[in-house]
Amino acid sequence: MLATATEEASAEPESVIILCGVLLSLVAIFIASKAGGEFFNWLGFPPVLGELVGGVVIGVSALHLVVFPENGDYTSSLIMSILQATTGLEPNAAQTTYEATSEVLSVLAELGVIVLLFEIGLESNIRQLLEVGIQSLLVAVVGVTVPFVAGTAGLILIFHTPTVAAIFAGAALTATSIGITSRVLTEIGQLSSTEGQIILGAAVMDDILGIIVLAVVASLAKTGEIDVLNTVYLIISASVFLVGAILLGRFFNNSFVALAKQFKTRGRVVIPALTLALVLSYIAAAINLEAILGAFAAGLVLDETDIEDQHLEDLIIPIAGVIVPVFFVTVGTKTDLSVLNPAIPENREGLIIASFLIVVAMIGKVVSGWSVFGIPQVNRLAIGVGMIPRGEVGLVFAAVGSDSGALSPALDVAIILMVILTTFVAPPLLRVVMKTEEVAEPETSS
């Protein structure tokens, strides 16, 4: 009895300290997102880029306020130092508290990208996506195949990289961050354009292809052979999931509207909508797909859903405004710019390999825009540029490759550098090429 009481007494303060750590971290994240977003908006750049930079400032590369376990232990986190000074956190419990706090923040970041993709799905038009479906598929296939083949072959032939490691690095080049690209398209008012719909559809398909590629190369790294059955399973499950969601969309939409009309209390529209998004996200994750695909499918299902005077898209915006920045700032906090330091010997080889990977990463995606056919006056450069950012998807590839032991330190650094540069370069570049199109249109019409 005494032992149980003691355990309960010690557990409660620990949970309170973890809460304090999360609260302080969110304060830093919200300040960074707002300051960075406003500053970059003032400069004329996409606010999402400011959120990423804000994350870099408070993360492992600068202030060390929000630091995750993959970048260091609790001693490298300033927030943990503050907790030790203000809450009496003992050193022997600090690492556990640090890991628990980081886990909570990671979950919140994942929720952020789920809400973002749900919002993007609501803003998209399922009929327009189906109209450019073949175009999106071609862009995705070319955008996966070209950088994968060029990157893998180049690493083997030029840098004499072991085959499995080269395949892993080539696979990392196939990724596209749908979250970052879709956010930029929304900010510049181009999400519903033909280019925006092709990019969005291609990014979704790219995610599916990326998951399959990752599963294949991860199996190759662990066992030395490809798991054919798992690959076939992923292809079938992804196809059935997305096609099923689209085909059943009308039924879901009508049922949702009928149900929401029966509710009279606060959240009568938004809570059922988010529930559907979470259910589909769970199903996607449970069958080894990305949860964000489920959220995006839910958004497509509920596209153009209006109930009396309440517009679902308008109701989601305030929620997204709170939780989505956590995702982008978190991506920034994990960006370790120390890999750019040529004074560190192991970084030098990585910088050389990174230069090659960055060129292949950008050209490989840009050429995918030229696979679009049959659509006059489409901005193919914008489509290609929209596929460039690797973001969190590229970081997943890097993490899996590093954990498998297939990557050398130099190649690991090179992949991280490629992810960093493509993530930060793509948003302003996409804004420029989209503006070029807007300027060119009046001249064409006249």
Second form
2 protein chains.
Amino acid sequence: MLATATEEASAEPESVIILCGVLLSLVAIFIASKAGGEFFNWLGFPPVLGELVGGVVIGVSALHLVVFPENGDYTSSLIMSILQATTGLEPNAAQTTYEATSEVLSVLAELGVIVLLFEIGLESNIRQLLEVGIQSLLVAVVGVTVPFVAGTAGLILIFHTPTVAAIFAGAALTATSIGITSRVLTEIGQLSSTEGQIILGAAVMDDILGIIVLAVVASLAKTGEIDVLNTVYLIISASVFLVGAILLGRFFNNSFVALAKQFKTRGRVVIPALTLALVLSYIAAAINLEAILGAFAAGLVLDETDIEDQHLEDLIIPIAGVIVPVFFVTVGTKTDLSVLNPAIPENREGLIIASFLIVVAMIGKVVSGWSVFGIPQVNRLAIGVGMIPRGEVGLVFAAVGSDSGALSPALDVAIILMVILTTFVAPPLLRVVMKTEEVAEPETSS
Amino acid sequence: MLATATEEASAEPESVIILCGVLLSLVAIFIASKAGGEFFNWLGFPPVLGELVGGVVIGVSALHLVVFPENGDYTSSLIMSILQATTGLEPNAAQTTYEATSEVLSVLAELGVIVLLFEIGLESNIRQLLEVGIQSLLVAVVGVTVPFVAGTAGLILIFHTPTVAAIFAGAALTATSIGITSRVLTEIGQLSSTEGQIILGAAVMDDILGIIVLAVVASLAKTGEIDVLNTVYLIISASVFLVGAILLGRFFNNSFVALAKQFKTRGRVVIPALTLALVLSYIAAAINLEAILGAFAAGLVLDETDIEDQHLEDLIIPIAGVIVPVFFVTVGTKTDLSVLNPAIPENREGLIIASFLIVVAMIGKVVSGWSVFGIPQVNRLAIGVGMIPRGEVGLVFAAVGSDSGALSPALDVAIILMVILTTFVAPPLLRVVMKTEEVAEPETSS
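Structure of the form predicted in complex with another copy of the chain (previous: the form predicted alone):
Everything in the complex follows now, all chains and molecules, and the chain you saw is the first one.
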């Protein structure tokens, strides 16, 4: 009622039209995720890459169905045009409606990545990690340090990238995808081999290292400068937060299970578990770390929670199946491939940077296999190759970096290309490297 | 960057702070839903009422944790105060952050009610309905017509309520809760008795009738006036939409199952199903009906979908378990109980209206039992009493009415009280009415 004075300039958006915008966007996102995921799965590639590519197709690079305000105003969004044609959306309310719809989608994508990291945390078993022990830790540390240092130094020295952006890109090279690696190992029957166990352990550990690195780097990106004292403070606070959450969580886990056992109504296990994830996400975000660090910590804390044959991980899967694709597709929609068009001269440096990142990403992980010691005849090359695929966590880095404004569009796309290519290349490469070993051995073990 | 000029007046909200606001609100909502739901379940009442009451506790009536802009500015929200204390939220950005957070929560609640109605649609079996046949249809029609006409006429003639508001309140009296009724019938072992079957069939039918009535009434509320031609058009379009969706859907269902069978990746059944629900919700909203009518139609269409032993209904349950409580708790948070404080003289009329609605709601359904014909010794009172509990759909009416601005706060609260009381009263009453019968019969049937 008070808004009539400013109505001509920009009218208040109507909630029902915002709802329509969100519904249409979600329909586009779901179709893109299923079409892309199923197609890539049929080709023999991880579905998550298909969801990402599906997002690229409906996003700013192609169809312009789902786009975000950072890529232009409401006239660039096809969904806003559909809303103007099918609902009573007036041009003077279109921009505010567009912004409100985008805000809702951004939060849904954030909730998607929170659930994703919670799930990754649930998959990481701390006790099992301690058993695999020192070999995996060495592989993880080398596999995080070499790409991070080589990537960051190379970008600064060769390409004169700004320091914060270079550190971000270097950090994005660190985390191996547990999901993709473990799937390939299962497929070739090597999950329980010595190499398989070392790879898995190292993949979990470099997730933890990578997420701490991300929390520190993202916080640096917010202030925009590298202050040694601040960096030390951030590393300590991220580590303390994670270790503290796990230690307190071990204690808390029992009361959690006791509480959930008393509950009788729908969602009796999932809702308390998600509540813990949201609380820790909020705390992590409030102390200037990343929300996903909290979600990951909550997952680590609850990873062994079984309540009357209901494994928490299985209960999260249906929810993750719906909300996580929103994140991956959204990352795809924001990826502007046009910055890599080689026909435009100023784009060529971006392509060279992308090639550089891909080479560092692969070599940096392959060398990690040689840090294994004291195990004769271990397939060092297989271990190194097994660490190559980046997958989800790499995409999380790209998304956080892009949102913080630290990454240039070219660097952002270079990171996404790095994730896609390392993930495509690793499964066939791992098959080749492990098969050679198998053939060399006498076939009596089966 | 361009916003610096207006920064002093109202700064742009930061996405990370909006995310923090949403996370904290969801934590409060989840805790309220579990605490309320479990407590009411322990007391022997339906958990959904506990979620509603949990919402009342954290909402505008009590703790002011989760409140919405229609109840005041950001200073009335405890979560905004927490954000100001724990994040870098500045007072000049607080109002825009509050509005953005509330918008996101409103859309989440809308998605919750969409999933709820989709689930109710899945539970309603059209084929089974046709078998129960004419007796249930009579009970449903009488049980919808009597409370609707008596409620609306009474409000206009006795209380001089505006016509649109009176129609809305009358319409809110129509729909029996399938969930609550079927649970009580199961508990007393009467689900497969003649009475039980008639009650269930009628409950499903009056849901369908009720949702058509809601679509029509909500659309009338938007224009604010009753135009006979418009009303006829709306009744026809709502019916055509529902019948058309079901007929097209029967055809579509086979291709849906064929498609989902080809899919291999996570969410292969749920995501296509939800996509259909969102598409129909969008269409219903775009043609000026209610989004939930579309979700309900999608549920009816897919209700017999089984894919390789995966029953769609079971796959939706975990998702509904997380998102549906957001709706119920939100309805509770918006319920301002202070308008019923009898100490304030001008509130007394609201209390009298609430009492009137409760009496009409009960008598209107009880008389429906006497429309059964041709079955000797049927327990007509039990049938009527079984139709009393209103539950979810009644709350949907209250929420839609309140959002449309057609209902005064007093009438809004009166409807919610009606839903709560009819739902509390029905289970014990049904036990008494059905037990009397059982005792009268010789105990040889067991």
